[in-house]
Each structure stands twice: as structure tokens, then as C-alpha cells.
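Next comes just one chain, in C-alpha cells: the form predicted on its own.
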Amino acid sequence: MMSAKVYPAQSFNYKSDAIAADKSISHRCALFAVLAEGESKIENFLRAEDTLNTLKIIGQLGAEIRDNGSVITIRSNGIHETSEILDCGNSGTGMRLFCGLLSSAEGHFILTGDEYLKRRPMKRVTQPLRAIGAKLDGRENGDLAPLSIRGASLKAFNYESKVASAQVKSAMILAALRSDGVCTFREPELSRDHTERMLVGMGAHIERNALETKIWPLEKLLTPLSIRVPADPSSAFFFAVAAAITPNSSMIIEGVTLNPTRIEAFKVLERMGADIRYDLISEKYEPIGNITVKYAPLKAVVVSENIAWLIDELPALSIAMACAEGKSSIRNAQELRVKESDRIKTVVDNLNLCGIITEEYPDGYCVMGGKLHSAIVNSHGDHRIAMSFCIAGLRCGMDVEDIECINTSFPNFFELLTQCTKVKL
């Protein structure tokens, strides 16, 4: 098992263009390139474990994928049956969205991963399309990977979910866009709406009216991709904390997306007192530009709303309250129970061994906001978590345990991370 040790940092000032790409865009451009006729193209498409993964997927049922070393083509032939096992590693979302493509293509399909996504919560996705004719099984009646999917005909549904996931809404478009005929799908709050921009943007008919989402069957096959995948807003984030923690720090970062449902975490780093400028540069399947933090000294914040909008940046914006001026909390979070760790628990847990004083909820939790310590912290097998406490280290030292599933998603962390800090590991 990898680790790492994180010195504490001096200020700095830094502008980078190399975060890592978009992970949730870079899985679309792949899946969706199959249901396209001819040949996507794919700029900085997000070179991770995760993404990766998928890639090889496409290319398992029958997509032939050339790769330059800057550009990625994707030719779909549509999709075909393997006697090969599809392996997703470590990604949720690669699983559910395979899921919901998978259920109305012609022949016999297995899903697995590692150990992780294997102790995951798939029923959220199985359940709503075994109602709509998919034929899905696996561990715990179809609630565990592997997952068999043999593809069937599917009907029009109208769907209400009891969750805010793009992961379950994606899937649910996906197969309604090979159903019988016109779909609904409502969500209690809107979570994000990378898949309907980017299909919408390739030729399908979706329309969506606050919460509520209506998705017509394909009539013909999609306009092919052609896109340069943006910056991760949920990596930048963790830079984001970086300037915002650090005494007469900034960080300029370039190329990343601006789309609302993904800058909420951001949005909520302003409120604290963080000093943060956005600026638009261009618009096409996404809003695209660039993001300015500046530190200031923080103080405590609620959040409770639009979880579903910064679900994945809630373990580094628990380092900003931990260095915050007063109590602040988290609620309405319960999601965060059954992403790679149970990251309510890792993140109490560790900050407690930094010293700092929580209080754990079944849906979230509160931070004492004071001086953290260092610490030995373990990240569970879980890459937000590890890079978050990285971060915390940039104000006290920290040892971190269990880095090796950085790589997942953000495979330069620590090369930005010395580059712009000029902390040694």
C-alpha cells in the first residue's frame, strides 16, 4: 500500500491548464460515441483508470477506437455481444450507465469491478429498469456486481426517483432512448445534466422543464462527437481549497466548466469568504472557462441544498470548514454513505485524528472549524478522500495511506500539487 507525506506549504501563486480532464464528460464521450454513425472525435479525453475503463469497453463490443496521443476517434458499430467480461474498476458511473445501454442491445453482457464498486449500491439503477422490461441480475437480487444484463425490448416509463443522481437519470435516458415509446423521468432536485446536453447536442430529442425530463426514442443514430473535454471542476476543487487555506495564495485554473450543476462546491467556497472570479470563454456542449481563488480568511457555512450538485467535492470543502472560523454543516448528504468509501465516516474519522472536533449525522455531519494536526490518515481505498487530506497537509503535514486509487481520476495530482505548492513529498 502506497502513501504519501504531505509538508506544510509556503503561499503561492499559480495558472494551470493541466487538471485533470472532465471524468463524468470524459465516460459520456465514450458511451455515447456508440450511438452515433460515423466518427466522434475526442479532445483531452481524461486518461484515468476509470475512463480508461470504459474505453476499453466500447471497444470490447465492437467500437474501433484510434488514439494519437491527443486526440481519441471512436467509429461505432453498433453494439455486440463478447464473450469477455466487462470490467468497469473502480466506476460507479461507468456501471450504471453501461447499465442503461446495455439493457436494449442485442446479446448477453457481464459487468464486474474491483473490490470496491463491487460493495456498491446498484439496485438504485437495476430496479427502475427491471420495471421497464430489462433483464438485469447479480449479487443480492441485482443490488451487487458482477451484474448479467441480457438486452430485451424496452417500454416507455414514467419514472419519479426517489434520489437527485445523474447516474440513475443517465441510465434512464439512455434506455429510453431505444424504448417504445416517449419517456418521462422526474428527480426531487436537478442533479447533473451533462447527458441531456451532450445528446441533446448530438441530435436527440429531450426536453427538459425544471425537474421533470421527457426523452424521445432515437429515430436515426446520433450526430458524431466533436469536442475537447473541459477541465474537472471537482479536481480544480481540490486546488480551489488549496488557495483558499493558504495565506496570500492563488490559483488560476483554465479550461474548466462552468455548467451550474457543476460549480456549486465553488459557490459554496464564496460563501465562507473566498474570493472567487469566473470567466466565460466559449459555449458548446458545455459552458467552458476559467476559474480564479484567491484566499481569505473563512468562516462557517450550512449546506444543505443542491447536494446533488457537489456531492463529489464534500470531503475537500470539509478541509476549507476545518480551517474555517466557526461551526459548520453539512446535511441532506446521505449519499455520501455509498460512494467508494462511506466518506460521511472517512472524513469524520480523520478529521478527528487532525485534531479537529465533528459530530457525525446519518446524513452528513458538523465541523468545528479550528487548528489541524498532523496525522496519519487512511483513505480507504477511496481517491477524494486521499487527495482531500493531501490537502489538508499543505496546512500541517499529513500521512496519507492508501494513495494508489488517485490514479482513478486524477493521475498528475501530485505532479500539480509540487509544482504549484513546491511542496516535497
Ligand code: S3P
The other form holds:
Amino acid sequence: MMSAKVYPAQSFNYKSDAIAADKSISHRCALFAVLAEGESKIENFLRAEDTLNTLKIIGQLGAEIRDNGSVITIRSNGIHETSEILDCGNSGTGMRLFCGLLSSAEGHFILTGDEYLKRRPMKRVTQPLRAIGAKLDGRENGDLAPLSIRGASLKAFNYESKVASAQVKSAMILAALRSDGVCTFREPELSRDHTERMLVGMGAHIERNALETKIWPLEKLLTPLSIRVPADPSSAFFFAVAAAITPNSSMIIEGVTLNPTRIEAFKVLERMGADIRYDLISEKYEPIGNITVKYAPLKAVVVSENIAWLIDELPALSIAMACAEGKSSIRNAQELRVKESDRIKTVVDNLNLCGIITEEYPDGYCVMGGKLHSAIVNSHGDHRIAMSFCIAGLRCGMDVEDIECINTSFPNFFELLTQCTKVKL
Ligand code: S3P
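Having seen the form predicted on its own, please provide the structure of the form predicted together with the ligand.
Next comes the full complex, this chain leading.
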């Protein structure tokens, strides 16, 4: 098990175009290329464990993949049965989206993952997919991986999801594209919408109206993707918090998606007092631009809305809350319990170890801003917990144990952290 020792940082002013590429969009590039006729060209694909696993799986299913080091080219050959077990590693997105894609493919497929993924709930996709004819199974009546899928013909649906989850929505959209009629998917709150944007860009007939998405079955294969994957706002956010809690510091994050369903955490940091600017530069599939974050003394905030738009940033936001004046709270975030770790528990326990007073709720927690103390904390195998507490270390010094998981989403995290803050590790 590897650990990192992070030392307190001096002020810094840094500009980076090297933040990890967007994980959600990279997964989708690989998966959606399978539905296209011709060659998809993907620049800046995220070369991290989660997304490389997805890429490997589409290769195992028959796609031809070429990689010249900067552009990945994918040519689909349809989906073929394989003798290999398809290993999604740590990725819930990979596993849930493959459930949607493979439910209608000809053949039998086995999806598995690492010890953490095998504990995460899959019923949220297996149940609605089974209801339209998919033949999916797994432990605990289809809730836990390994999952087995035998492709079947799928019926058109009208489904109302109880969770605001882009993974559920995307799995159902993928199923809808190969079902026997027009389908409707409704969600309680808008979740990230990369799937809809990208598939519409590839020629799929999808209509969106507030929380309702209508999907028409594909009449022909899609137009291949031609995309440069933007930087991941969830990865960028660690550096946004670093600048926001380090006096006289600033950070410019270049080429990041400015999709409103992804930058809500920056808006909350702004409400806390940080000085943040958004500059739109281009738009293809997604709005893309730069985000500038400057230090300012932070004040407490209550976060209880648009939770799906900042769910992945809540651990890092909690570090900003610990450095703010007053009592902050996060509510309606019960989804945190079923992420790569139970993030309500892992955030609260680790903040307590750093001397911060917290209170745990079933659907969130509160954080009393105070003085962070150096501590030995553990990531519990969760990349976002590991990176959040490294950022806390910029204030007070920190030993973070079990940091290998950072490779699932942000392999150059420490390189950037040392370059930007000049902090020793
Ligand atoms: C993701 C959706 C979110 C997010 C995850 C990535 C995606 O999960 O937390 O990191 O790419 O669709 P849910 O769909 O479970 O909300």
C-alpha cells in the first residue's frame, strides 16, 4: 500500500492544460464508438485505469483500436461474444453503461470489477433493464457483480427513475437505441447530460424536455465521433480548492468542460467567497473553456440542491468547508453512500482525524470550519478521498495512505500538485 506525505504549501499562481481528461466523456467515447459506422477519432482520451478498462473491453468485444500516442482511433465491427471476462476494474460508470449496451447484443457476456465495485449496487440498472426483457443476473438477484448478460430483444419503455443518476439514464438510453419503439426516461433531477449531447452529435434521435428524455431506436449506425476530450472539472476541482484555501494563490484551468451539470461545485465555492471566472472558448458536443480560481477568505455554505451536479466534488468541497468560517452542511446527498467508498463516512472520519468537528446525517453531514491539523488518513481505496486529503495537506501537512486508487482517474495528480504548489512530497 503506497502513502503520500504532503507538506504545507506557500502561495502559488499556476496555469495548467494538463488536468486529467474528462472521465465520463472518455468512457462514453469508447462505448459510443461501437455504435458508429466508420472510424471515431478521440484526442486527449483519459489514460487512467477506469477508462483504459472500458477501452480494453470494447476491444475484447471486437472493436479495432489504434493509438498513435495522441489520437485513439476506434473502428466498430459490431459487438461479438468473447470467451474473456470483461473487467471494469473500479468503474461503476463502465459497468452500468455496459449493462445497457450489452443487454441487446447477440451473445453471452460476463462483467466483473475490483473488490470495491463488486460491493456497489447494480440493481438500479439491472432491474429496469430486466423489466424491458434484458436477461441479466448477478449475486443478490442481480444487484452485485459479477454480472452475466445474455443479449435479448428489448421492449420500448416509459421509465421513471427514482435516482438522479447519469449512469442509470445512460444505460437506459443505450438500451432504448436498440429497443422496439420510442422510449421515455424521466429522472427526479437533471443528472449530467454527456450521453444525450454526444449521441445527438452522432445523429441519434433524442429529444429532451426538462427532466424527460425521449429516445428513438436507431434506424442506422451513428456518425463516428471526432472529439478532443476536455479536462475533467471533477479533477480540476482539487486544484480549485487548493487555490481557494491557500492565501494569495490562483489557478487557471484550461480546456475544461463548462457543462452546467458539471461545474456546480465551482459555483458553490464562489458562494463561499472564492473569486472565480469562466471563459467560454469553444463548443462541440460540450461548452469548453477556462476556469480561473483566486483565493479569498471562505465562509460557510449550505448545499442541498443540484446535488447530482456536484456529487463527485463533495469530498474536495468538504476540505474548503473545513477551512471556511462557520458551519457548512451538505444534505440530500445519500448517493454519497454508494460511491467508490461510503463518502459520508470516509469524509467525516478523516476530517475528525484532522481535528475538524462534524456531524453525520443519513444524507450528508455538517462541517464546522476550524483549524485543520496534520494527521494520518486512509483513502479506503477511493481516489477522490485520497486527492481531497492531499489538498487538505497543503494547509497543514498530511499523511495519506492507500493512494494507488488515484490512478483510476488522475494518474498525473502528484506531478501537477508538486509543479503547481512547489510542495514537497
Ligand atoms: C457518472 C455519473 C455519476 C458520477 C460518476 C460518473 C457518469 O454517478 O458520480 O462519477 O459518468 O455517468 P451516478 O450516475 O451514479 O450519479
